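Only one chain is given next, in structure tokens, and it is the form predicted alone.
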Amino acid sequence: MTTTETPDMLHRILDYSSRSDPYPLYAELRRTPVARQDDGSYVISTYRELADILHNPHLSSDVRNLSHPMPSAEAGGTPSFINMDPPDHDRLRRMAMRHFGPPHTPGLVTALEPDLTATVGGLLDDCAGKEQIDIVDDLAYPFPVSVICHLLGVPREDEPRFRVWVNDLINSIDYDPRTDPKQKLDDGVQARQDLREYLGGLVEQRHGRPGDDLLARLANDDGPDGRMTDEEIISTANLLLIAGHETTVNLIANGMLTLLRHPQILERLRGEPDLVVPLVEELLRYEPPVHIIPWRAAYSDVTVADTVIPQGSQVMLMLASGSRDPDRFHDPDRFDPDRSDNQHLGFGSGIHLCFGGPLARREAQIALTELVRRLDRPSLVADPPPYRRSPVLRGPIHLRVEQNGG
């Protein structure tokens, strides 16, 4: 079923007023799976229909293949392969994983278990004694922004000038030329060259001096597919430097929020550290940290619930809506860390699916267990907490919270 009756939902959906609950709006927009926008786009809500999609290949991740190319600050430079299709997005995925995970790193995770407890660890001791703390600028950013310039070779130190980029780069990313200023797009398109010159350096500075960190390792080491190029190195850090620590501030921030307005929860999970697990995966079903992928391009005519999306088309998939689709989740507005058979959206699916999902939900296992461990009476200062401006990113921007009940 397609209708052109829902525009209006979705402009709802994406301003700032709905950013605390969105999700009676997706209920909404839900009855209708595939629908038109006044812009011949599409917007795709139901949990089969997305899984489909994020299957099916003729969906293209090319923001090329749009038949009406969108102002984007992605434009112009090397796409990272997150913006590819096969069989370069395959190959450049390979070449990084390599370097990051199975089959060839298979122990990254694992080893860094004691850096990522001990930082942590670190972070909660320089708030104690604290009244009040705020759990996004105290751990929820500083603890992944760490972790990711480890990994990268990125100088912490530097952390102050690409977290101006960065801020300005999500801005940008749902930027409407039909209701936002084109000061926004304009700063997302500056911060992005400014970021890549920044790694641009750092990736030079590698070349002929072999080491530890992943750009030294794509900048120096050969594999199956051959060595990636300047340009290829660059564009994956800058996926990697974002996404390594954007989604995975709003899964923590997300996650003690909805532990703080489930205490019974909380305190079960303080007695069983182990149910860390499944309720970080109920978490990524619950309070997604990526809600929207703002857009796919039908490389040729795509059926979806029979509806006929015509080559070119956009197409958005919002996949916090998916996994609460009451047709495929039991109760799916109840958090529940014993969900069985919780095949959420979380992550993404497909070929596209996140990276970096080991590590995110490793940090979040460990953050939420040690902040529920070492927090004494924690309660929120402010229900619900102000939230940052993207609807595609969408999680605290600030989430204060009183210790010793107060």
Contents of the next structure:
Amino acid sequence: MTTTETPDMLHRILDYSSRSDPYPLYAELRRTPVARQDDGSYVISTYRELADILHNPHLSSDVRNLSHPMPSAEAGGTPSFINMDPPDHDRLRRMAMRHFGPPHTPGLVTALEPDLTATVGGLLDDCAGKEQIDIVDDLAYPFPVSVICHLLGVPREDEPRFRVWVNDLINSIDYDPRTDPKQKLDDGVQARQDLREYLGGLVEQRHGRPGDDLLARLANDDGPDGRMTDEEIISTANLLLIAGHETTVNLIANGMLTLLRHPQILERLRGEPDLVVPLVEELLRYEPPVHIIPWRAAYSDVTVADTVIPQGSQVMLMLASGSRDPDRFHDPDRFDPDRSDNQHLGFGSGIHLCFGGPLARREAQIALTELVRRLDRPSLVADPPPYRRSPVLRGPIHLRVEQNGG
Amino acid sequence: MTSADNLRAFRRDGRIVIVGASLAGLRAAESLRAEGFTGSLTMIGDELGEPYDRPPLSKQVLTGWVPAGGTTLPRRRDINAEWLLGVPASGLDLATDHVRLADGREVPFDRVLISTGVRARPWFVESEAALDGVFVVRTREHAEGLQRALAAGPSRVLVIGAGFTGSEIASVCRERDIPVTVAELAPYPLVGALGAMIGEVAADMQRAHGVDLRCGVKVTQLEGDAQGRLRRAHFDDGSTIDADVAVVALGGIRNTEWLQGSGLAAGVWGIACDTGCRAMDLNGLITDDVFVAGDVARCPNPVYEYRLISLEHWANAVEQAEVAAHNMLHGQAERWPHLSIPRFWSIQFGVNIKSVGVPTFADEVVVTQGSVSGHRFVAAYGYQGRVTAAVTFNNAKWLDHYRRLIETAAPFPPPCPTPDQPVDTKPVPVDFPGPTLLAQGATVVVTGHDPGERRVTAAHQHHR
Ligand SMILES: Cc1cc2nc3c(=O)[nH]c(=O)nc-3n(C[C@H](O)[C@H](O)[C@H](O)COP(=O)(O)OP(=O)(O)OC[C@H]3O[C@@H](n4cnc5c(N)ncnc54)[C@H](O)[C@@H]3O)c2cc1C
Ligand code: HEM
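What's the form predicted together with the partner chain like, now that we've got the form predicted alone?
Let us now look at the entire complex, which starts with that chain.
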């Protein structure tokens, strides 16, 4: 396996014109599993090499290990554990996980289910009678924020304020100085600060007052690793919010889009509700919300597929390409919810494997089940739909659907 | 059974017998059906009831989390088999292709899979082993009895042997706040499997959890009272302790006695086979219709100089079962070799221990990631300059990387630093007590002179 220069290929993938269908470009990219770029970074696009590198301890998630520093993703504030390495990553993730899943908090997602169903139900009630709905604006976008507010313990009356911050913040993530008004960036910075302050206030109130929400649990933890500092709690809450928002939006929107493109499977889902479980798994492979982990840093020289990536290099992980690798998945461009052995890369792998996977799955399962149950003969208004700019978190910005039944 | 037609006919209506109806046996049966075997399938097992899982027996079952009857193995498909349970196989006749049962029945086969596993090594004095309060742990019934004894709140438990099972049981005792003494002949717990450096860490862990750990001592006698209940244990240094429960955790004995006289290469070390899981006969020739899988198998591994290696690992049993099943149904050209790198896990004292590779096949060991004192680290094992194994304490997510290093014979010590760099990165001698991969005493003798007449005889037959 060799290293060749394929800068054009990557640029074509990142270019907005490829957003609606990057998959043929991924196929070309995979001809060079580990591709060195002109700027010295490396792009990895095949399943085995991605799986290898995600388990390679010589790769770092900490920007400071890049020889060419990156524009900092999180301006100011303590970084969150997604951008940290062991041992700090492991410690903070462990402390957060204690309150988020098994073995210490096993029933979290199950306990949330009635709430998830009710939230989706409420959002869809608001659409009743409309001939056209936007799956993104009317359901996929508001849904995860509600869920995370509930988990963190944000009081219901504050949710509208919270939503505005989240919108501004998420909007600013793919800020492009060439095309976007500066206001967009400023709003994002302001929102981040407001949100931190607001969360800080919530954490403060919770000290010494044990409760069931995540902030209260983190603020009063007496686990084996001790307690997070308030700064760490705020960063972690921020991370859950950001990592769990647009990803889930995309999964639901991509899911509905894929179902509308495969009407026979949509029909099957109506009669076979259990199909939703493997179906969401297949979505995570076939139309994943996260296409690229834009960078890892080579902490020391790393060998992948006989290529040595020098220390300090930026490494780009093309997860969505790996999940369509014909060397790993039979007939990879076919959407097949009956696929067995579906070890996709949708949630990453290794120590940074998505922390919210069980929750995200359940959110998407419930949203898609309800959509299919309640929409009457839905059809796409535009195919392909308009996409968000980001090649990293890829998904429609709107997904308008008509209901024939009125 | 060589021609393609014969094989097709065999797959359609041949007869397969599986002896040993536990993890390896069940998984092989499922794979046979999954691969399209439609002939008759007979499962012979000396235990009654559905096949069940053993790892929880020294863990969740003893803590009381899972009832002993609650570890039934999940069924992945219907195997449509005839089950002959409760009677052991007592012989294998390869001249007529029959399995003999202890009650005299004979079961004919075209191909047979042997997956009779191991049993617990009992306490060496029978009358002492029979005392009330003396346990081994291999079966569901054993675990159930021990769990009941622990629930009754014994004043002290003595664990004899600090291998994985013994250490897990000691951990459960501490979790249940039961005083426990662990007696181990070697200088540290787990040292036989993982070497002195990790053994030292394991010793710290035990002591930090309040285990009364006594290494370098031998239990010489278990003493009972007039009612036949365990009261006291005597050590070779003259000391004694009072205990009402003793768990004998001195490893296993491979269930191969029933194969005496069968002509197979079966002995205390297991049944030798090739990487295709086909059994060897006494002369070391591969047989065609006898297959072996699981704890009872002794299989060469090319990564480890083709040495024959016996493993008592869950994952190994499953993988061998699948390879054996596949090969039972396929001709030479389509056969699979069992080439996976061994994996093992254990949970004790709140630490998730995992290993990949064969740690006993090593001369040096080095901590490559994490912190030993924090009980979260990766240690890599090396043999003559290449990586041969790795062990993780609460750091299992990295194992895949080390598996790749082993598979690719990567240099030892691994040269490049990682973000979680340990304080001390100098390799140390691995230090196992005694020869590990070497046999202990003769099991066969060779007779004859001409190449055409040279033969191997099992030692027990020869000396009879
Ligand atoms: C307490 C305990 C904890 C363990 N923990 C772990 C762990 O944490 N991780 C890990 O990787 N592994 C662990 N193991 C090992 C794992 O359980 C074994 O590797 C696995 O059970 C092997 O399966 P097997 O089918 O080869 O053999 P076995 O499970 O031993 O099954 C053999 C079967 O054959 C039957 N049999 C024997 N002789 C005859 C005969 N003559 N006729 C008919 N039937 C016969 C036996 O009764 C038994 O039912 C543990 C084992 C024990 C006992
Ligand atoms: C479909 C929805 C989602 C997808 C596709 C997704 C995908 C991913 C991926 C690929 C990573 C790995 C990043 C890396 O390796 O650098 C990740 C990490 C993470 N995700 Fe998700 N995610 C989703 C939903 C969520 C939700 C709902 C939450 C929280 C409620 C969440 C929280 C996290 C966190 C905290 C991490 C960092 C883990 C770590 O660094 O250890 N995600 N996610």
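All values derive from a computational prediction rather than experimental measurement. Between two forms, the rigid core is the largest collection of C-alphas that superpose within 1.5 Å. Numbering follows the first chain given and starts at 1.
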Quiz item: Once everything's superposed on the core, is S172 shifted 2 Å or more at the Cα between these two forms?
Solution: yes
Self-check item: Exceeds or equals 2 Å, Cα of E272 between these two forms, core fit
Solution: no
